[in-house]
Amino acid sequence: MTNVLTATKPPAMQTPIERNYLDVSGVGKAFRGVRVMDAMNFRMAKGELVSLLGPSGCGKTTLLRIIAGLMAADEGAVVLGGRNITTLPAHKRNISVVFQNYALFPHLTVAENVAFGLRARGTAKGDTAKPVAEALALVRMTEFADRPIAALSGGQQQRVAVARALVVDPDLLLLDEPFSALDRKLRETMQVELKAMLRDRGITAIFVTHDQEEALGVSDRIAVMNAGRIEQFADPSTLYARPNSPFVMDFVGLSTRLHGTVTSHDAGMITVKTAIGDLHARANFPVGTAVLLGVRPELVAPDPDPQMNSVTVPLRDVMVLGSKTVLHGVANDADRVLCELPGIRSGFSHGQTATLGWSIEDTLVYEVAG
């Protein structure tokens, strides 16, 4: 399947000339005769931060490695800044990669690790001190310049890896699961810091991640990948509010899921018979169509107005998560009803029956195989 991806709302810094700063066109890849990527088209703007988001095996790391020159595509082209780099070796692409394990040299100091890329490009040893110092200052690691890598924490090693990637002034920065080895609090801190740093320097970057919260937090746009193709490529708000497939709805955030069959259709409004009652949605599917209804949990509330969609379900669980309380309603084996309320909410308990509802306008609807 061909995925032609264009910016729905390009960053303010972008000009029309820069919209195809990185242009991956018709790229395909197979391993041992099995196609893992077919006619992939992927475009991004200069200065844009894009995440490749998807489960293991979906092709995101394969795409990253093809762009980096660490893997050859079977067909197609990669153009960066107007320069066709399809057949260029990795060391001639001016692309920096931050790997999941950071790939730092344990026998070198922090400063020597950062200087490695410069030295590999032929920079004289005496000319590396200034750019290395600037790179370490950028990631707030100046005082660790003479420390061995083994003496650093995971977060500090991550900063060194980023400094080493940035010191060569790359045309494109690729980050392959860069925060996966960090604990949650440090991961969130590093996400904020790295995004601010890249934005301040106008660096074009691609993140590979399977963490939806990470992708939503750091990205200008997100490409949700599944089975070697891109399901949707959009800004975080659009991706969350209007996912274009059940896969995207499930992978990016949580949602109520209710299967049903269209029983009436009139003037752009359908009625859907589900296992827990009739519901309505804005759509044009004919009577008899099997569909999946969805709605984000923060849009669901108890004691809904009569004009809203509503269901009455027993609560399988009530989860108090500090800043929010999540109600898990029982529908059937394949379905669920989720309601997210702000703060700590009392009055709900396991096994209790609750009536929950949401606006018809907030109802997502997808055709599914019957």
Contents of the next structure:
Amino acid sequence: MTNVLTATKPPAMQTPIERNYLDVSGVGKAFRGVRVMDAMNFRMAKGELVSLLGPSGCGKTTLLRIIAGLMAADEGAVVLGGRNITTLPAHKRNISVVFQNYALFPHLTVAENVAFGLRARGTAKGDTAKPVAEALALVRMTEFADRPIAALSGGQQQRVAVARALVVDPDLLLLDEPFSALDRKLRETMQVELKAMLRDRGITAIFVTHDQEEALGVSDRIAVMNAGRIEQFADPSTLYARPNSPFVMDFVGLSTRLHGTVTSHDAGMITVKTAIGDLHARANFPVGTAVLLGVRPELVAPDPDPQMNSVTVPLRDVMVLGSKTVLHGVANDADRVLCELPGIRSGFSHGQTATLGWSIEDTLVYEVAG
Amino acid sequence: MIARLDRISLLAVPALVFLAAIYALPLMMLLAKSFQGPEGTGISAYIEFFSDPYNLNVLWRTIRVALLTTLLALLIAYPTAFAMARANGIWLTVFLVALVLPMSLGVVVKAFAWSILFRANGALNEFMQWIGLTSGPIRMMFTETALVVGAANVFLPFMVLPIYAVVRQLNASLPDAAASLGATPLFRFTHVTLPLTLPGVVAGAAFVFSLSISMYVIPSLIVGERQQTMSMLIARSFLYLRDETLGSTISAILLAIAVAVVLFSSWLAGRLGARQ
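The form predicted together with its partner chain is what I want next, because the block you gave corresponds to the form predicted on its own; please supply it.
To see the whole picture, the full complex is given below, headed by that same chain.
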């Protein structure tokens, strides 16, 4: 397999309609007078795999249902492939949805479930056999064609749901928490499989998920959502290395968190006084600003160079996880220092004090309410 | 496991003894009488019953009224069950009370209340003449239509509740899934909602049909002696004609129809439910 993370079609080769293939603009929604979404803008290109990532209640499922036509937006427009579908009912949009609980029809067999979309589009019963067989072969469920749905495991049900969604050749595929009902091992296998399948067939797809690892693994770009807004919409590496808010930093991956106040400011470099000493970061905040410092755990290491940020903290926990060893240092009640070292590392123990450091360039800094 | 199951199944013994003594035994004795005519044991009573056109007419009317009652109750109950499944909190309580409370009122009170509405100088006739729909009073009491309407009214809860129970269990994302696969509202109904709710329809229809085919009080009050039903024939045979053979013969025929309906509907419900 090629590097699937970066193997997207270069934008220059796409037409303007393909570049803004799905264009959600100014969409708002209220439930019983409570605004859950305001002026939502969201664009993605044809063939892209995008994740909507956020905690429950952030509006990601609302956005998915509005795109699918299963829920009407109060205002705003949804345009797909140059066609305004804002007021089009779901069954005329040609947008397939894989539901969280798969929503397979319990009174139909596997093959009848997969044939459903073709039958609904008026395909004669006799003409569904070939596309259904192909779709089942694609998800490796051929031998289950005549089984009832109740006889399938969770992973098998998911494959059928994907086959049923793809057999109609949708313009857009929406997946609502598609892996959440699977156990961890199966989930990882299915993520790799599904991503390769969608990529091979050039499917444009949106995954809705609350699982950051899943989002990082399956998507070209991730829209991190919070309270009905998109906080940041970027590719996985940018999102992880340069989160634009404390929310994104905390939601995508783990990090050291240290609160402090800017005490000096000179040529794009600030000094921040924290509970465990002075630290530096590249930023332009005036003296007196309350800030939050962060750094990703794998960028933190023991025995730092003198020009790096350095702290000495008691270790509350040392977790040896096989492929990595995680040190959890305590700064104070709210603040912590996380250090992740590759492989099994001895020489650290609970209660011991460690000196840990990281590069000033790697230090994330956000203004916070004092 | 088996010992445990046996012990729990002992709990059914009181009900079985009760049913055997109070229901099955007398019924068997009654049915036995239908085979004992004046000329000895045989099926002569049945031959006699079926060779009388009047009896065939009553049998057909009874089945027709039961079928129409079932159909009318179904048409009213089906959408109601969906509304109830959507309702919650106070509205669900309102629905259930509205459905169950009239059952405690008794058929006699209801029948006299209907007569206020349906009689020649009743509210409905006055209204229809007032809006110019009819020129004079039309006969509504003592008709088969009134009987069907009245019976459907009384038996409605027996249709609504089984359908409601099935609709309540319906996975709400199935219609959404069907829509996203390109199914029109009609296709969604005929291919998803209807097949999945059919077991409830079968159960409700079996209830209402069994109740309407054997009803006695409702037709006695609404249509009277003018248009007899099977139950009224039975009562007349026992009470006025003192003909036990005829009474038990008609009872046996009625029972056979009810048993056939129950067996057929459980077979149908089993088939419909087998895949789910």
